[in-house]
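As a starting point, one isolated chain is supplied in structure tokens, in the form predicted alone.
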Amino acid sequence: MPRDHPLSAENEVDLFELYVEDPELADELVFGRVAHKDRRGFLKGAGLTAMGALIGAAIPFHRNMPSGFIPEAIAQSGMKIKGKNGLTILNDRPVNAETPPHLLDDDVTPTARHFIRNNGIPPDDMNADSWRLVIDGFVDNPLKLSIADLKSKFETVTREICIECGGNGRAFFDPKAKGNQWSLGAVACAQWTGVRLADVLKAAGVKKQAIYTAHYGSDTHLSGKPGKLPISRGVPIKKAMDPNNLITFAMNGSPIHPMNGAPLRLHIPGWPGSFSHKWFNRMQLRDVVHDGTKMTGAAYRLPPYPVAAGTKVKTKSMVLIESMVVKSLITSPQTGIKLPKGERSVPVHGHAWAGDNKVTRLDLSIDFGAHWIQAKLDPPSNPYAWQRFAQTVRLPRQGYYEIWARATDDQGHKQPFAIAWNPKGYMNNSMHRVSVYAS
């Protein structure tokens, strides 16, 4: 690759920022000049040649590639997200990226390793000084607050909050479910600073007619159509008034990362991450269950009863997901590790969490579930933070082993071995397993 190429080490660029600012210019810079302006990013000629050279093969269906699209082969090897490190990029429009389990070992997830889940295009303007949050609808006193207002008028609190995408683990469904093919890393537990949502709602005065919230942000729909929202979710008023919900303006002691919702983010912990609206600029209180984008149809919904894999379920019978399920993640050892010759002791640690509940026990197995070894389990640092577990297991002889982790919550729910299949690929809390080779 030429030294002056945008993807060379000497000229490292953030392609996501480039495509947000000017996708056509990005196509030109990365792949060569676009032949006709009216084709708006469809590549041919020199541009197609450049792209093929980067990938190492011809692209038979290149005419179907829209402006702003980056092939997966380039995304994984040549794309960088400023302020992020080690994430696996699933797609670029919208940006979605997960974190390999062994990079999630910290008790508090570093900003650089916090996963990204976008539904639309992030806003161009994330200026904290000019940002405004509107609280309206069925309230006595509609509010329009700056971030400075939030800091001066309400108590500031800092909490560690575990956030997980409802589709985390979808990649393991068989038959496959549509959607981002998250494996294990659409989860994180960063430290967030802000004010209690309940305090802000009390200041606005919640009318008795209000039964549901509606959340809005400044991101835009992928289509670019004015007024079309990428996502707008909401929760019952009872959940909204939980004192653990936050409106945050800091992440790990610094301004929120742009891909994690700068400059203002809502947090509804314990429920799917889609409730925790990014680039948060409005909450409307409604007298009906919110019917915003991804609140209706089959979005973030499950069958009300167990179904066999591949079963078609009527959309009208699906029910909204609320609390997440009990789950755990082994962060060490990294799967596939080969131990030094004669080594038999393996320190195992990771994290466990359980939506609105608390994890009370974590067990490990090295013999495919025939026997279980209880691990030391730390309490959460605060409600809705994940909990660290640790234990050293001993392998009896050389060979191939799997270490399984099984969490149990305070309601008696345990992680299953098998996936509870559903049409949309949500809530996979099957036991995490890592492989270890002893020689």
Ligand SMILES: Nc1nc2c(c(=O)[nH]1)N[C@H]1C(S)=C(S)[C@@H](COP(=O)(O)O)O[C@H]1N2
Given for the second form:
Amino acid sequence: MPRDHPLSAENEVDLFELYVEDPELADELVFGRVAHKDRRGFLKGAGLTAMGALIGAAIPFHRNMPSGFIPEAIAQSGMKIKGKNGLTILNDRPVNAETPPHLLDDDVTPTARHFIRNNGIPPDDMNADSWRLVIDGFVDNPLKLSIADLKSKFETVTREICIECGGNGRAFFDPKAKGNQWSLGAVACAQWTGVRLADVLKAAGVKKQAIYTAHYGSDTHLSGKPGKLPISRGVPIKKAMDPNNLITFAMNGSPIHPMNGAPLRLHIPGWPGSFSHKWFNRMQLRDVVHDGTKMTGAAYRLPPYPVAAGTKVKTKSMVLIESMVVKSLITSPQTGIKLPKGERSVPVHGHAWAGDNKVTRLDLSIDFGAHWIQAKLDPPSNPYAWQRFAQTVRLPRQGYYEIWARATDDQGHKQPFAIAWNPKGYMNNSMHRVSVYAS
Ligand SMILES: Nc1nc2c(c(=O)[nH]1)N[C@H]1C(S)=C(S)[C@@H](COP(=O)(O)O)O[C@H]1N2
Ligand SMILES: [Mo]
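Output the form predicted in complex with the named molecule next; the form predicted alone has already been displayed.
Full assembly next; the chain just shown is listed first.
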């Protein structure tokens, strides 16, 4: 292996860091150059040896491994993303990683614990100095702004913003819904700094005909096909003008993490995370409902009425998801814990959020929902931050318990025990439960 070969020991380049930073190159190194574009690569030579060494065994069926494949053994234990810590990596490409609930205990989620949901390949160029944001379409004054322009021309605000992927909880749907099998941790609430989207739109002068936004970023489609976008969503103009939407350049007081959209991202809080465009470089104002990638078909849509599990629903009748639903997460205790002998009191805490609404009540149960114990619930530190809850519960005797949490919002919605199935596995807000053994 040549000295400057990225996999050589001298360079001490972590292969999996390389997968995050430059998946194409990593792929080529591990799988060898792929002869045809459509042909799937396979491990050979140094690549196969390197991967075998990482897994600790030869891989008899290595020829069947698709290009870009990260073996489960590595995905769960060995793969590290620079600047991230403790995340569970879903074993596919693009990079998708969620956070185990007990690591989401902080009121403000540290960057290292913020989940990652990528639909495509992050851009190579995340240079904040040369970054430009274009506002065009149905506006009086199309704008092209640098990050310095944003900072100097508009008021800077810092907010805690809860973001949840529309597919969080998909893993619990039966029959299985296609897509990332998120369990509980595709949610976070970091502190973001930037400017109000509404201020920027006002400066651009939104025309009367504009009814919808269209969001664009500089990540690329997995296929590598130019012009093909990994995702481009948009919101009705009324939501776009909400002063809670931000265009941010800082996350927890530092530049945004590369996997969370550096150097500039959009925030449309309360709605599925997919609206909050990362690597944000253009907003177009449109006179039609935006029809970008993942706006059409069944993407981010629900049947207009509850359907039996497994029902085929006509895509045409499905409706676009707007606000997320009331939900909560127990961040302590960690599920499965055994209490020390004789210990009967358990401090329970976590967070609750409710899309565009506010959480007004949080109840806990230790007896499978027969009785409920009201927890102390904090107000959000600003609109669209998640809300902290805490309560100590007492377990009567030795044995197996489940602690359930149920949030209620200001519209009277409560979390259900079980969620109605839907074809794409969105909006699972069923109650979170953790198991506790009293010994
Ligand atoms: N440019 C771009 N923005 C994006 C995405 C993406 O793939 N590309 N994923 C979206 C989805 S589906 C979600 S849930 C959030 C996740 O944000 P995070 O990765 O910072 O946690 O980003 C959204 N913004
Ligand atoms: Mo998402």
